[in-house]
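A single chain, nothing else alongside it, follows as structure tokens in the form predicted on its own.
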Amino acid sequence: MKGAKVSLNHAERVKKFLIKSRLLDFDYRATKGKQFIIFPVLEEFEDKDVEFIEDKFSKKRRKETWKDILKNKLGKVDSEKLITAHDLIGNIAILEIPEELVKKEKIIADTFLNNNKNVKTVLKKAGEHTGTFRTQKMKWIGGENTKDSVYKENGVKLKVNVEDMYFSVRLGTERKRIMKQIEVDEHVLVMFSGCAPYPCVFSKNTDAERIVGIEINPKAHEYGLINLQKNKISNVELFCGDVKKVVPELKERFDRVCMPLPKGAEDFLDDAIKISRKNAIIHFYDFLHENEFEKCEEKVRSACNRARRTFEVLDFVKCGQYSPGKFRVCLDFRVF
């Protein structure tokens, strides 16, 4: 097969070019000599330092996945029903087991554990997110029988119970996005703070002066306090209670308000605007169909009109897909 022979002093430059141009054949190993290296390539290209030759390359061994292993254990028909997408929270893996494979869930869990050495516990989703706390039932199916885990993100360690509180690893990128916007000496309010992932990430990675979190779920609030101690954080204050009751008692205003409620954050827009200083930034989350994105701004406009305040949109981002055609979105806006 086709090979690109190049001296070692030009090898790194050529390799980067091949990867960027998608010309490197990743299924085969490069051949290395004392003074040269031969890269397996998909086609020839122009480079004065490269000589094209025919060579025999050894094929790379692809690491066998847990789905590959399960083909033998479950059979072809059942293995095609397997849902391989999963969440990893620390050393806990959360799988989705189709109803047709429930009787074989122990085999699936054990195979996953054997193929993922960093995973100690396998759970399966046993229901949807429900109730005021938006919690989700989990069933233990393999490994250590626990629903507690320590999750590392953006320089912090977070103790989480995956069943007793709402927590999404997929929002780690979103927490980082907002973190990068926080300026020196800001006062930040996090509504619906859960086990305090937003307050902890903001505290450890910014120069915010004061961060306040409000969470209605007592268990999540308890874990939030633990996480403040775990990360040696002193500029965060957490309150346990209903946002609508706690906000009026704060007697202060904020430079930034974050509203990461899993569902129904528009019911608290009035509260967020009321407690925001002039020129404050609010991060408003919503769940909308891709054909309804304009509704997000309409909700903000209505709330600002009620408060007799004006606003400007700073950014609109999709933060994840909730279901086919439906997305979690965030509207960043400034209030005046």
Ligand SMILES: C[S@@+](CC[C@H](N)C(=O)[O-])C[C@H]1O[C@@H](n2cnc3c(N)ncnc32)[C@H](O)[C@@H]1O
Second form
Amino acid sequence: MKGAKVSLNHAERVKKFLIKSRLLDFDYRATKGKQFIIFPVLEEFEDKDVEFIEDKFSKKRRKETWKDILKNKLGKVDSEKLITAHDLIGNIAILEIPEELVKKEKIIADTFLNNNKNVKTVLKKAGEHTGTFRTQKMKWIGGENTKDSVYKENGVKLKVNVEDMYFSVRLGTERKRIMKQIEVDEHVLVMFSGCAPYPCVFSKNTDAERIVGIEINPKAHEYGLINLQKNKISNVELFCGDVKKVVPELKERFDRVCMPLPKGAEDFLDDAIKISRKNAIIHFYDFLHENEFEKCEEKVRSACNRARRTFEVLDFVKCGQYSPGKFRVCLDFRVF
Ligand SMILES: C[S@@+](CC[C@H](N)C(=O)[O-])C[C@H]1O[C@@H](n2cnc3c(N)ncnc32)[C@H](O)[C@@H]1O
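Can you switch from the form predicted on its own and show the form predicted together with the named molecule instead?
The complete assembly is shown below, putting the previous chain first.
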């Protein structure tokens, strides 16, 4: 095998270069002498401090992952059907088990549990997100039989029931993106607040004066209240009800409105605009195919026209993929 021999005083620099240029052979260990080191490399390169030699290297022993172990247990045909991507919500792992592997789901769950010490429960998705509450059926397949978990994100602890309410760990980056924009003393409205991940993250990480959340699912609302207590939060008020009914009853106006309901949030744009102060920022989510992204701004334009308000687009981000070519997007706009 090819080795790059280099004196110890140049070793660090050469190693960094090898990693950056993907020339280091990670399957083998470097050999160390008193004055030099020999890195296993994939090909030669130009460096006056390096001498290329033929040498033998010992192979690194890679720790077996649950995927490797399962591949042995399931055999080649079945292991090719295995979906290894999964969600981790605290101590709960949520897997997708294809129909053909249902009979082997216990083996899959037990192997996952044995090889992931922080995971105490394994569930499988048993349906799509459906209904007004956007909930998803889950089936218990291993470990402790529970659907409750505590998830830590952006400095907050969130109690979640993964079946009774919508919660996505994948939106953590989005919560952080908005949190960073919030200015001192802002009044923020979070429509569709679920178990209150947005309100809790905003409260703990910003100097917002007041945050209001509205959620129609009573169970999610109940967990939201628990999460306020859990995180010792006092500047958030949560309402349980339909945004359409609660918003007109609020006697206040907001500097920022978040609308994290990608399917159908346009039906609530009029309410969001109505309750926004002059110069407020609205974060409007939508699910769109990449060849129809312009529809997002069109929906905002129509709503602003109806309200006789003008607007300015501040940002447009893709914040998740729904299906091939279809994305969860967010349009941030200022309303005047
Ligand atoms: C996509 S989930 C987002 C939940 C939460 N913000 C999160 O990120 O985990 C949308 C939420 O809106 C709620 N919802 C749907 N229609 C609503 C309405 N008309 N009024 C209030 N909440 C509603 C659902 O129950 C669900 O919890």
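Positions refer to the first chain, counted from 1. Whichever C-alpha set is largest while still superposing within 1.5 Å between the two forms counts as the rigid core. As the structure is a prediction and not an experimental result, all values here were calculated from the model.
Core fit, then residue 11 C-alpha moves 2 Å or more between the two forms: Passes the 2 Å threshold, so yes.
Aligned on the rigid core, do the two forms place the Cα of residue 43 2 Å or more apart, comparing between the two forms? Comparing forms between the two forms, the residue 43 CA shifts at least 2 Å.
Core-aligned C-alpha movement of residue 55 between the two forms, 2 Å or more: It does, since the residue 55 C-alpha is displaced 2 Å or more between the two forms after the core fit.
Following alignment on the rigid core, what Cα displacement (Å) is computed for residue 20 between the two forms? So the C-alpha of residue 20 has moved 4.0 Å between the two forms.
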